[in-house]
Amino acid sequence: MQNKIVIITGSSGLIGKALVQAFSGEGASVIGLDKASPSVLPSNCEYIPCDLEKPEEILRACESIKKVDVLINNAGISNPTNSQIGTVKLQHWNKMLNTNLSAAFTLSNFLAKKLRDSKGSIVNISSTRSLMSEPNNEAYAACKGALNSLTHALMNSFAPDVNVNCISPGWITSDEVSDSANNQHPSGRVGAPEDVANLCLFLVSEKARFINGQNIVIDGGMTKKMIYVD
């Protein structure tokens, strides 16, 4: 990643911090976009304050960026649960979709020429909730499902200049969890933020150039496991 410029949205969050560390550690110059300022920032990183719910702030940030090789649309409201259906407020629905979905499109749109010029890559961070869900997470599931579809649509629009892929993480945490939480995963543990960062590094490398328009699930096997309660 030497001499590459990487934009990471949601750079102050759980996965965002791991992405910043991973890409800066490989020599990239990282530009983090987030409403919250980072507590620690590597020397080869820049932070641009940006409320990703607001297109005008995204445009302002994009105008200050001269070149981009990699765009990672990672930002999102991480709590998937909203009010019980029948009482969901439209304000909450719109806030979730604006931050978790529209921001990814807006950045891809505003930075399209710069990404084409660099023959760059886009990685969208979705969720396994785009494939399965629980009660009362309509807004989160809807925007993550749409992000998967946006990925292959952007791939076709950008082809052959820009690779566009998607990652759908399952349970990702940096906290200690119970043995039962770990053991229910076929891989024997819950995911770590670094698992997502490592996959991102691979997807934007030349070794992955033939992988395009895909949604890759990283969940320790949970979406392929049948679960029945006796």
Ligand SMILES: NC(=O)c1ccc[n+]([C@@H]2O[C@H](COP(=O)([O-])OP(=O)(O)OC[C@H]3O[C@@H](n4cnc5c(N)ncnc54)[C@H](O)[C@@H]3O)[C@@H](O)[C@H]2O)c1
The other form holds:
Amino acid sequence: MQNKIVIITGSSGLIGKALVQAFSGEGASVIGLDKASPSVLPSNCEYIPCDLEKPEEILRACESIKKVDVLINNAGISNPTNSQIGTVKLQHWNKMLNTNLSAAFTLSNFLAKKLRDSKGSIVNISSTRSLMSEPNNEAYAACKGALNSLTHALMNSFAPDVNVNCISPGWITSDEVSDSANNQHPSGRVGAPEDVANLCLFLVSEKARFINGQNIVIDGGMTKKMIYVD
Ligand SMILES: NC(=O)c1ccc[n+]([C@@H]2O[C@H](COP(=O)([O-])OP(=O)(O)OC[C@H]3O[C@@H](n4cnc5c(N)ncnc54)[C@H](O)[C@@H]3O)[C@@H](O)[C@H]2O)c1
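What I would like now is the form predicted together with the ligand, since the data block earlier showed the form predicted alone; can you produce it?
Once more the chain from above appears, this time first in line as the rest of the complex follows.
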């Protein structure tokens, strides 16, 4: 990652911080975009405050960036309202779409020339919720499903200059969880933010250049575990 410039959205959050650490640890210059300030920032990293719900703020941030090798669309909100179906407000639905989906498209669109010039990569951070659901999770599931589709659409538009892939994490936390929470996973534990960061590093490396337009699930096996109760 030496001499690479990596943009990470949602860089102040759980997975974002791990991405910042992982990429800066490999020598990249990292630019974090988040509306929340970072608690710590490694020396080769820059933070640009940006509300990704606002295209004008995204454009301002993109114009200030001269070169980009990797764009990681990681920022997201899960369920700001916990609304039950039948009571969901359109403004909440739109907030979720703007943050979790439109921002990824807008950044890819504004940065298209710079990404092409550097023969770069995009990674979209989706979710296993793009593939399976719990009740009252429509907006999040819809955004993440659309992010998977946006990934292969962008891959075709950018080919062969820019690789575009998507990562769908399962349960990722840095908190202690119960034994039953860990043991329900075929891998025997919940995921750590570093699991996602390591996969992301691999996906943008030259060794992964033939992986393109894909959604890679990283969930300790949970989406491949059949669950029927007798
Ligand atoms: N943690 C998990 O279990 C998990 C599982 C699957 C997918 N994901 C996805 O991974 C990504 C990161 O999740 P996380 O667990 O680190 O969440 P998090 O809440 O810890 O971090 C999200 C970050 O996005 C930022 N953000 C939210 N709205 C924003 C906006 N409008 N403008 C700018 N920044 C904004 C927040 O400030 C925060 O720093 C999300 O897309 C999430 O959907 C997480």
